[in-house]
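Let's start with one chain on its own, the form predicted alone, as structure tokens.
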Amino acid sequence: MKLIFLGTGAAVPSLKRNVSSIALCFEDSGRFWLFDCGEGTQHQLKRASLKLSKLEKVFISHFHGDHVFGLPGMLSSRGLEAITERVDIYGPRGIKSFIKENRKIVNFHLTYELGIQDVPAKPMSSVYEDDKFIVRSNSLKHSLITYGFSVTRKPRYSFMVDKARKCGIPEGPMFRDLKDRKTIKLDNGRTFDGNDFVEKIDDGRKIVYCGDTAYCKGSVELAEGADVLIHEATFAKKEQELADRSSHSSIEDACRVAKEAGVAQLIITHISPRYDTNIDDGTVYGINDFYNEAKSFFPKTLLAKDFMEFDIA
């Protein structure tokens, strides 16, 4: 799995920065995920080349236009693409009728399935689970309805052949069986577990996203153990009066919510545009400030820009 880093601006387009919205991509298949999706997302989409054919969910975590403007005009383009494969969307209550309603009055049509489904509004719910992964979201501390998500992938084990051969055991659907740690029965009635036939390549991997939230303890419970947390950082520390008074973190917040969880690694993104500037003489807070104030909170930062990339094994 990868992430692309296509908007990590807040609140408006700049000319560094587009807003807020997330990939993670699967690369065996080529199949991607978005978490959120501002303002001008498809065209990020294109220079990252990531085909909207390949898209599989969306993640909406609240309604503010940084964060949800892109949404219909990308479903859109997909309909314009003829394209088939189904779409599910997960958003906050009142997504249905955002896209319904964006629909009727823009009238454009869909070749392809689109599920909407509401985030539930219990702590640390269950959003969507298959074999290999698990989706999860929290409520956070914004000015309007706001969830963060984590993304758990499941324990990997492969499946040791060699033994089940040597046990006699014929290839095909007991192969498959014992892959999936069943109990299987040979016709001369000997029985093998399948447990006893799969090894551990990995305890799994936890990303999670809060994107728009002032500090609170719902991001410290969803970002627990996590490998690695994407985690809004809009203002830095010397602005705190104004990231509280708007719901925002500072750094210093999004650092503490990293230590608080025990994340292996946080990577600050919806950054405002006010730090982006080429001057290094000293007198202005750009960029290279916000980042040496991020790394001495929490050494294992990183600060997100637009199409960066980073792997997750």
Second form
There are 2 protein chains.
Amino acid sequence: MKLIFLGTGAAVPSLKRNVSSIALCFEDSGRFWLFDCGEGTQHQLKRASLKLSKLEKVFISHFHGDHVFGLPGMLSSRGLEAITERVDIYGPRGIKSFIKENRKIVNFHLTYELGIQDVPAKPMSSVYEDDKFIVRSNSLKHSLITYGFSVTRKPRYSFMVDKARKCGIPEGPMFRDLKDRKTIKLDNGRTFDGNDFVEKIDDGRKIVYCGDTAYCKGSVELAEGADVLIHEATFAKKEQELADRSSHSSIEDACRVAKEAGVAQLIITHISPRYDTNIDDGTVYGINDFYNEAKSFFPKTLLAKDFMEFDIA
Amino acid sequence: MKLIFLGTGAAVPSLKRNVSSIALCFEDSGRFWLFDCGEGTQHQLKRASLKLSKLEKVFISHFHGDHVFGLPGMLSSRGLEAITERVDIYGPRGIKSFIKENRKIVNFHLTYELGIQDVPAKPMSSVYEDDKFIVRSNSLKHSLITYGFSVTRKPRYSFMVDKARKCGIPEGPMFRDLKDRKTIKLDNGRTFDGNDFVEKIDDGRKIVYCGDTAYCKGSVELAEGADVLIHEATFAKKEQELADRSSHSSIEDACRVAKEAGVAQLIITHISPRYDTNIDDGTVYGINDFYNEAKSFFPKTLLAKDFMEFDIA
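Show the same protein again, this time as the form predicted together with a further copy of the same chain rather than the form predicted alone.
Let us now look at the entire complex, which starts with that chain.
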């Protein structure tokens, strides 16, 4: 898997950072999911060579414009490009009427199935699950209802083909059942347990995204043991009061979540454009100071920038 | 005055062209108006060094996403930047509920007065007028209600200060009245006609914007005698059938309007991304062919591209 950061700035787009959106890309065939969809996300997708036809899911954290105003245009462009692959949107209650009301006036054509689902309000809900992934949500602490999302890739196994062959098991449906760790029965009455025919490749991976939020226990709970935590830090520590007042995080807040949740890697995003100064002579607190401050609180930290890619084995 | 083309592509953004928006900039203090506001217009404004605080008016031609989906984000960013200068939006019926419904869910904060007005449905309506400008609209021919806009700058006059002084007229309110070509009366009973104290600098200027439309008499009527006609041409002549089917213009359609209206300069915009091929070896019909075709129908033609500027004396 791979993360591609499409928009890493706070509130308003700047020349260096677009507003929020992150793509989670899967190895196979270019498929990807999006987390948040600020205005201009479809433009960023083009620049990152991601195809709208390969977009499968969009998870919206909350209804601030810099996280959602790119959605109508992106859905409309999928129609204009005659894309037929289904897409599913998950967002806070109101997501259905946001899309419906936009379509009532700007009646864009859908050439594909569009699924729209409310994120359940209860803590640590399962939002989506298939045989490989489970996506959970948890309430965060912002000026309006806001969800964080965790994506857990389930443990992966490799199938011991030679062993199965040696046991005289015929290829086909029985191989598939064994791969899925089911028990099969041959015509001669012998049974085999699938668990004896697979080897674990890894214990799974966990990626967590906490968009706009102040420090809160909900983030810590969601991020528990994550391999990668993407957490907002709009402000430096010196703007802590501003962070508190606007229900955003300072660098220290984000790092505190990372520490308490015991995550392996923190990636900070949603950075106020004020730190992207070109002056780098030490007279003005700039993005390097922001980065160094983050490293001082939590050494395994990266600052996201637009089009940064991060691989997850 | 100056036109800055912010988005010159049709339907979906490409790496070369954003979706529709044009800025009309005034010499004095950076003020400007926008015609259409596709997604990413606020990003383009930043790249063109135009300030959101100087935006005074937005005219929306019709409710297709590539002409209007940039509006909510731009209005929201004005609030986030704590801009206090009023802005006025003019658009087809539905413009009020488009903004209202978006704000119902994404409740962005307004720090400024927001005027929203329906463009009158009747032909050649006056949409806005002040002492320097008059903006008119006319119905065009598209798949939904669509308006073209003409901006007429009224004739300009210079004031003959020395002559007024020689006549013993005191500076102040009486100078202002004379400049406005009113008649004034001095304390001694003498009267002066303002028309005798001004010299005409020019006969005014007329700029016309016809966004999405097939060829129609409404465009010709609106563009009559224009100094500059900005007209869409989504397709080359060889795609005339496609143009007709989608209620768009071919190059020939746009040039026909320019000829029949007797305009001095045609600028073609809303160009399908299909012509922006990098191949320029004559094997594929590309943007140069598109340009040459336009020149063959109407020699005084320019093709717009993003960030192109066009001065109007």
